[in-house]
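As structure tokens, one chain now follows by itself in the form predicted alone.
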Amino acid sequence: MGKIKVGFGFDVHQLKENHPFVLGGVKLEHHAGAYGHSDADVLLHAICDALLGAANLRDIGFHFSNKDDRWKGISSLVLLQHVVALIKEKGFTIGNIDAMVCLEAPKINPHIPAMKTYIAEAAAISEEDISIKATTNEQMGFIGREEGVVAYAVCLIEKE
């Protein structure tokens, strides 16, 4: 019988007036952005959390230190790849991820299909495999005042 391991991921960016917003790969329509040393990418970066979690390989700042140059403004969708090849190094596969948004705006129900598409592709699976969901805060704390977003996600990898 094989190996299977569940990954928790969590992350949190502010919000910046005027700055590119990248979720789920995709570059949203909006009058603020999140705002980090890569493209503060929340989804992503739960995400990539998740499966480094899984395969115990620490977390995201580990691998992809906001101090180091390289990794400054890259898509977060190439720090998947390589977390995926970290993963795979350790001989598991993905066999599902499941995640959460929460902001108040924008809306990001129509944008999901092409974040599925973009995640599938980097992390070389199915979109079957890939739930993403979103909510707001109610309009409470700093989610609700749209200082910041916040991203959740649970992954389950598997080796034979």
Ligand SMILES: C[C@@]1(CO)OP(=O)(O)OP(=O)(O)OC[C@H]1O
Given for the second form:
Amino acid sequence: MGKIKVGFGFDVHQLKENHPFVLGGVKLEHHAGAYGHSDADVLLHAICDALLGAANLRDIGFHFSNKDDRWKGISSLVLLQHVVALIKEKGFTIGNIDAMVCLEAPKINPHIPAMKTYIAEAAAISEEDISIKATTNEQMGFIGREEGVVAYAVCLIEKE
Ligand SMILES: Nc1ccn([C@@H]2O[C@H](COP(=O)(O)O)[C@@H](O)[C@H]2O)c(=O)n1
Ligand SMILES: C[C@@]1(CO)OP(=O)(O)OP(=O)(O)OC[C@H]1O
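Could you switch over to the form predicted in complex with the named molecule, since the one displayed so far is the form predicted alone?
Now the full complex is given, and it begins with the chain already shown.
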């Protein structure tokens, strides 16, 4: 029997007025957006950390420092491609990814099919193996006040 590993990832970014909002590779139309060193795609960062964690390969900031200009403003789809290459070097393939976005607004349900398409392409896996879900924080805390966005992800990776 092959080896199966589970991974978990979490990320959080501030929301700032009149800032682009990229989530799951999709540019959302919204009055505010996630702020960071890269494109601040909180969903992709959580997925990257889940994959890296499953392969025992440290975390996203270890591989892509926020002090390094190479990653400034970079699309996190590119970071995901790098991460997938790293776990492949260790002989792993992705089983599935399940993710949760905690965001007060906007509603992301209409954009989930496009997010799955982008992630599937970047990770070279089937859309069937990617699940994305969303919840508001019921108007409580920093998420509820629309000051920030959070994402969690788990994944399975496997090798023969
Ligand atoms: N940013 C979000 C948040 C939620 N959704 C969808 O709405 C459903 C209801 O959310 P509650 O937090 O009020 O339970 C949720 O299950 C999601 O399907 C969304 O699309 N975008
Ligand atoms: C992705 C990186 C690198 O550009 O920057 P941010 O966009 O700020 O994202 P974060 O989730 O804080 O972690 C990793 C970073 O080093």
